[in-house]
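For reference, the chain that follows is the form predicted on its own, supplied as structure tokens.
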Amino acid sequence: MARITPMSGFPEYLPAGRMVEQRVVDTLREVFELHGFASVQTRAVETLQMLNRKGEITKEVYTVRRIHAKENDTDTLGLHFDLTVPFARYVLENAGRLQFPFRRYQIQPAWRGERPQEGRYREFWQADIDIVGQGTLAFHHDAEVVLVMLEALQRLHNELGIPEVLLHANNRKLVQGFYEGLGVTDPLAAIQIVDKLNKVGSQTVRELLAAQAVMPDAIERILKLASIRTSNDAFIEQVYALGVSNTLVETGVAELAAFIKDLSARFPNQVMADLKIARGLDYYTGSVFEIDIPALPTLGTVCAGGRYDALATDGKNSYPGVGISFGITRVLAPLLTRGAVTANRPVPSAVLVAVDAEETRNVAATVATALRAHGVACEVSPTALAYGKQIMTADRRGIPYVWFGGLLGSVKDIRTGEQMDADANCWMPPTADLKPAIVYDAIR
């Protein structure tokens, strides 16, 4: 058999790292859950042209074919690159057996063919939040969802060790009325130019907005307006003092500060008004915002979302919406691989069950069995070797406890060397123990 090779971005982690995968979909479950937020999961794919209502975004998709299909067959389909325009579609097919403002949240696998460095990986798990609206919305469901995504984020780092992170957020009326009010003719391509200016630099968005004919002038008052960032409402005054004002220029400011009125109140620490953050996709129409964690910085952006009116709409009817997605990948894999977080053991079971003789495993099985139906995780000794040898596997897999005879036996810390006479009908170890710890080392 040939060797096998990694494939590169598509990450597989051990047993014990997948437990911390799995305690951080969990978290983010209960959180999203206490909010009425209800599940949802749509397919693998979508057709190309579902999938192109984004914008630029072709050269990412990974095309779905048969392997049988004809020579001359088109592709047609393509799995989801993230989980908003699958969900608008979904909206739009059940919109008449959905109770709106519909809450929705979804964790799933996205791909995408980009390629793969730290942060960015061709398979990905995310984590949406979204709510939807007939209609209409009312603008306090843009603070509401990003509210939620941060208490799910505190829990994150309070419980398993997850770096604290800082959300940043603009208004696309705000961006959008002053680059108008400068006499940009093409306000979109200017904001995916702004949208850049992280990863290329200030000199570069000044050529790439020069090439859309964007006058010396407008290109440095864009970039002034790109370089505030407060932490409270004085970012009004500097916007104003651009030189810039109409009716989206106003409505977009008003928005924008009252939306971090009500998350400041929550997260004071933890919230900015960034003027640069510009969300280059052309469907988002108010709040915008990106989180990332300051203690990892070559990160990015782990967190983003905003305001879509018109993505989900069928030409009669509309749905507004507002979400938010967290890259679940994006930030394990990277702290998986640097050992800073991990689980205590690999295995969920607690206890070994020890086997005195291969013609009384009968009785191990049913002191498992006592353990398991008062939720004691729990195996039974693949040999029945020497009690020392029981006890080794059970070191080497990582479990703390031995039991040894019957429903009335005994138990032993491998650890401590403490051993007591214990019922299995209701003996429970420390809840410590009870399920696998989540380790949280350095950020290395």
Given for the second form:
2 protein chains.
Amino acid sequence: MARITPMSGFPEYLPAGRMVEQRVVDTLREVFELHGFASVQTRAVETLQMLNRKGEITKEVYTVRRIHAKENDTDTLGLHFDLTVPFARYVLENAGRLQFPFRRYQIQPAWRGERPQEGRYREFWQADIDIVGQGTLAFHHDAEVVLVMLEALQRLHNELGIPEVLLHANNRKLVQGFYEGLGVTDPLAAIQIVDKLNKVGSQTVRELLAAQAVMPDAIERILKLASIRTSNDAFIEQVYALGVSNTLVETGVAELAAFIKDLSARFPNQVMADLKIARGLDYYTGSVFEIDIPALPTLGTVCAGGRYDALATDGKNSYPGVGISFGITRVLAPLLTRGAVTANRPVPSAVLVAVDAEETRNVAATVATALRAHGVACEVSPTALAYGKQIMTADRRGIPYVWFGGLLGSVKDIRTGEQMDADANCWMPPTADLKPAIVYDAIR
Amino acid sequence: MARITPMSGFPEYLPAGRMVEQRVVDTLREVFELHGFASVQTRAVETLQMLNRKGEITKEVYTVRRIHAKENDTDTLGLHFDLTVPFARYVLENAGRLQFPFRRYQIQPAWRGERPQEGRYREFWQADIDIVGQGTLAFHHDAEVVLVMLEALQRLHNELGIPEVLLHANNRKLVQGFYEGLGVTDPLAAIQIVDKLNKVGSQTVRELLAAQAVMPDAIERILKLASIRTSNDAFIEQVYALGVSNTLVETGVAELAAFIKDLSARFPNQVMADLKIARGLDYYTGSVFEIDIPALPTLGTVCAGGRYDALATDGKNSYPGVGISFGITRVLAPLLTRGAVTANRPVPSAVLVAVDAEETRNVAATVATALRAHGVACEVSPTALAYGKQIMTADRRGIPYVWFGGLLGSVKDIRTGEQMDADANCWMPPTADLKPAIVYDAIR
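Return the structure block for the form predicted together with a further copy of the same chain; the form predicted on its own was the one displayed.
Below is the whole assembly, all chains and molecules, this chain first.
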């Protein structure tokens, strides 16, 4: 067989890297559940009709069809490209059997047929939390979902060395009211143009807005609005200094101020009003936010989300929601690739149980069963070679302890060479050795 | 929007059902890790060339392509239809960075474009364990992977009420040697025919074997061999009574006897030699086995696997392995659909923290933070309505406790009406209420 090479855009990890990913997922799950979010998983595929609702991302969808589908069968299925669209569909499909406000988390891969490049993945894991109401959803949930995510990211900071994050927040009502006050005829189109500001620069944004028939003075004020960044409510004065006000602007300003106040009370140096944040998607209707890692600017936005009042609606009810999505792969894949974070051994086993001779392999199996019964992961030596060779096997696999003899035997720490008598029914390694530990350098 | 209906063959669960699935996955993971298996995840897609290696299943593959791929682009990717082929590819791709014998578990969905029908799924979760050597792999690992899986299934029996399982084992060497001894020219084709015995019946198998130019007397002996079922080594005598022997038969008989002995020592009433077990796939070379649940015959085979000596091979090395795969969806989906097993509440929250008034929502948030700090999942009431309405919210969401007041407040068990003063920094609910519990009827 030809040599097998990795597939670009589809990251896979060696076991030690996978342990880091599992730890991240476990940590997220623990935090989300402590806050009363229930797990949901949706199927990998949606109908193309469902995936097309938002329009914008269609070009990146992977379609799915049976290999022996007839030539003229039309594709009807696609892999989901995020977890929001499947969740909206799930809520509509199951609305009668869910209790609102419904709090769910969802940790799954999504797929996009992007051109592979640094930091872009074709298969990537996301962790989403959303709170969805039936008919109405109180505003305080906007800050709540972000607080939960910031708490989870703080745990990843403490336990895995992921650097501290920074939240950038804005409000669609503020921006839309401001644009309308300037006489912009298609505020959503203008929002999608300003969303590209970081990528294309202010000169291109000027040209794109002018092509939308936005007047030169309005363009300058739009760019001034987008340049406002404050870590407290100082943004209010700066907005009104631009001379545009109406009810929508006032509502948006008040919401953003309340949002920033709630969040900076808990995360004082990690929150700012940043009025260029737009989020290109058309379903956001209020708060919008992004999180990045200032120490790792090349990662770009690692979390994003916002308030949507009309994403999910059936004939009878609308299901307003607010959610935030964390790009697990976007953060982990680069760190794992360069070994900035890893596990201190690539196997769960804390102990290799040595085998005297093939005839007495069952004695070693009995020892292993006794160790496992109180939670010590272990494996029996694959061979009955000389003890030195069995110790080498443990060493090669990163297993710290080797057990010799029966239930009343002895156990050797092969790193120090220390050996002591022990009872397999109760012996425990030091806590630090019981499970693989995450180790990391100062991450740059 | 049109009413949304479930998609046939792609099961999804409500939150309480998902909790059962999570518990199953957590239990499998715990058992596999206690036995020193490391987690691996592979991407959802493989090249079609890779998926085609085994031949047989090609017709059921889902192909994947970008929606705007050019008309004449050929499909080159497909969703994996099991976890064995991706694992073989992963081993070859990473062989230089793995330590052998390599022990891995993998819990992921797989996809097949099957015609949807009872018990067939198009997206289904599997849990696989495999042990793979470089060049050689000792025979004792064949029984080991099955022991690990039986231990995991025993845990599911104890904790979720999944009925007891029964292992059926055979050996390819025995069967192949026997067929060769009868002069069958294409033993693999004959094995694949006998594999259909349960589905098509003995008369059809006779006809299919006759079409392969197998002589009538040989056909009868093949069917007699397939009818042998013993819970101990009594099968040996019955095999030799059929009058066919050669070195391969003798090796196979000895392996199967050793395998049955190892397994029935630990699971005395759950193991049998069953000589009709064939496994259609062409890569098995020794032990083959299937597990079913006698009390739930409609589920069919819930685990299957075997020994493969040549699935993964590059120019330099071969990577013989043995593995077993558990069909999580095959077992869970029917049980969850009919409510035979569920969780006793659909939310992680043990406590709803009541809110006096919107102005004092931060007091409730402080209580919630204190509870979470020692592991009590909770949520703050979405509204500040009358306490009676907040208690109704808890009741509707299945949350057993409501907290009133500040850190030194009081907590009410809304099922009994009992209320007591409590300190949010240390109060714990009874262990049975801390997390949602799995509940089940006697499963039929």
